[in-house]
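Encoded as structure tokens, the following chain is the form predicted on its own, with no partner shown.
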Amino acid sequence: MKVIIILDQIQAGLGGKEHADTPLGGKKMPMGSADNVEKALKNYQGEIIGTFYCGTDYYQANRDLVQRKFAKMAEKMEADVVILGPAYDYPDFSQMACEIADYIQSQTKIPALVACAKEKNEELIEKYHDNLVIVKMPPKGGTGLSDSIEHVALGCDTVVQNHDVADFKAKYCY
């Protein structure tokens, strides 16, 4: 399973909130917290096959440039399925996350997953939770991150492997 992740600039270890200016990039493997999801991937034979990552700031100003060049590269690497996340309760990369993975999904036949925390992030949630498949995920520094990383290990496979993705939102997800 082909998987690439979407970060913004923290959870890529690209700096704090003062780069939320970072322009979008990317490399062919796993950068900052994605090492942590891949660790989870391999129990499902998954590989993050690259790391697409802006700034939250860059992505306001840049929200169609954006969603279509991540797209385009998921689509030119042949990608099994997209991560967005793991956000947090950070609540511009939630909203960073579900939009891109919307588009995804609407511009591509490559399934997206959203990890994010409720806290902060409820209407943007009630928003997509139709539509999306959005891994409950703790806030930063809560308890169950290892939980909420193995389930988005496990959506990446039900997804890809088109089991039943009502059950598993059932249980994971909002």
Contents of the next structure:
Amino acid sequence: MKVIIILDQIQAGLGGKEHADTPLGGKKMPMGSADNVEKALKNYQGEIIGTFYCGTDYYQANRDLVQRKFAKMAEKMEADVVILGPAYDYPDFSQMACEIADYIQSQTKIPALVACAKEKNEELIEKYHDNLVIVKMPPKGGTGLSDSIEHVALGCDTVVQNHDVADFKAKYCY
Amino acid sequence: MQKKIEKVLMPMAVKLGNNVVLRSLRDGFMIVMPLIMVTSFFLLLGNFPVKGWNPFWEGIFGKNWDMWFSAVYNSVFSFTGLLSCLGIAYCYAKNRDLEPIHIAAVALVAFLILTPTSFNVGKTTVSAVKTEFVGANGVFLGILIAIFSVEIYRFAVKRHWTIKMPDGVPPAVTQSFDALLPSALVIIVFFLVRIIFSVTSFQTAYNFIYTILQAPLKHVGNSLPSVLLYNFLASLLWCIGINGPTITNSVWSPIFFVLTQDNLSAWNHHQPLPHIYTQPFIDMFTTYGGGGSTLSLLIVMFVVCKSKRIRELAKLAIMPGIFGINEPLIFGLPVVLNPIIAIPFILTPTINTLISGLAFSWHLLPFTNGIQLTWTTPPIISGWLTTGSWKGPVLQIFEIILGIFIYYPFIKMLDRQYLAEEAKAHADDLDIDFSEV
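For the form predicted together with the partner chain instead of the form predicted on its own, what are the coordinates?
Below is the whole assembly, all chains and molecules, this chain first.
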């Protein structure tokens, strides 16, 4: 299972909120938080073939460009699935994650999963939870992080193997 | 191993994190904390730890110049018990979906009902409230009054013991009538409590709570094992992704709060400082650069590590790190769920706690004075301001350097792993070129 993960500048290890203007980029390896996700993916013979990153302010200013480039590159790299997050309760990153996931799902054949917390993201989850697979995760520093990362890995396997997504969503998603 | 730790700690963390009373306690203190920080600044100005400071200003403004400052800090420091009661009642009521402002006010009244309002000066009886009852010594009484006030109020609301107003009456009027009977019940209960205590040997609820609860808890909390456990748990929880201090503070914050206030009061009155394990001790002498004392880690990353990934992160994270912000490191290195970094991340603050605890108990430097600086105050400055001595920064520098040695072998292990990945990256050109799409 070939997985691409999309992160903001904090989760990719490219600085804090003050570096939200980080332009889009990527490496063909796990970066920052992706390390933890890759460990969980190994249980399902999954590997991260690329980490795409983008600062949240840069995304806001270049929404169309980032969505298009990330979707095209995921297709070019022949990803089986795209993960957006962990976004915790960061509202800017959660919004970026949902919008890019929505774009990828509508413009490509690649399924996309989002992982974010409901805190600070209620409206966003309300808007996207029918169309997207949004895995429940705790807010920053909340309990249940490793469980939620394991659920993300299980979710990737579920969508790639065409197993029952409805059942997965009922158990682990919003 | 990580799974086993999670299995043991997670239920405890969930229970403590979700406990509405503990959460309200923590949030209630947060209402008082900014007031303490702001007025601490006035106390600091009135007693700045520089030789000749006071005589210099006395020469300009006269002998009582510091009274201007004491008026400000006494407005908070002498009433911390009362203010804690107000803040906790407000937060607890809010968490119980009740009208918080009404309950905060009625809890305040309940506190005053239980407070002695007269005392003898020689043969004369004076009608006044001694600040010893409403200050730091009254914090635990304030906590209990806040919680019981909310519970009594809630008891009445749940049974619909309220006066219903007809439709069309303005909401503010309706709310005040809604509060009438529940508030009356709270006041009657505390009226009876006052009578009951007055016929016992304790005389007042204050004496009872202080003797039975506050003094013993202070004694237990004011010990090296207690603080070692606090910092060990806080760091351990961070490693499994949980904001450790949020959980541990639920239990320890009332104790640290009282111990800090005692020191502050003693410092203000130029008396010997009584306690070692205050909030400034925890904030300024156990962790540097945030949880896990990651300033030491950042220095190793910045100076010694060779992998591009770690060096880049160090460059971006060192400035926020100096001011105690380590979010980029916690999620970007990452620290969370990272078994290699978990060991020094837990070890460093625990060893710092041990060394600082011993250094203070051996009187190698003055105890912390109780001044509450913001958590973003960088080390060295914070060490000097909280102890008033050059020895504070020396201890901080020593512990930061020690942390460097503790983190070194572990981050080098990660560095070697990343270097190998980068070497492979160099060979395979692992940069993704988005201009191709």
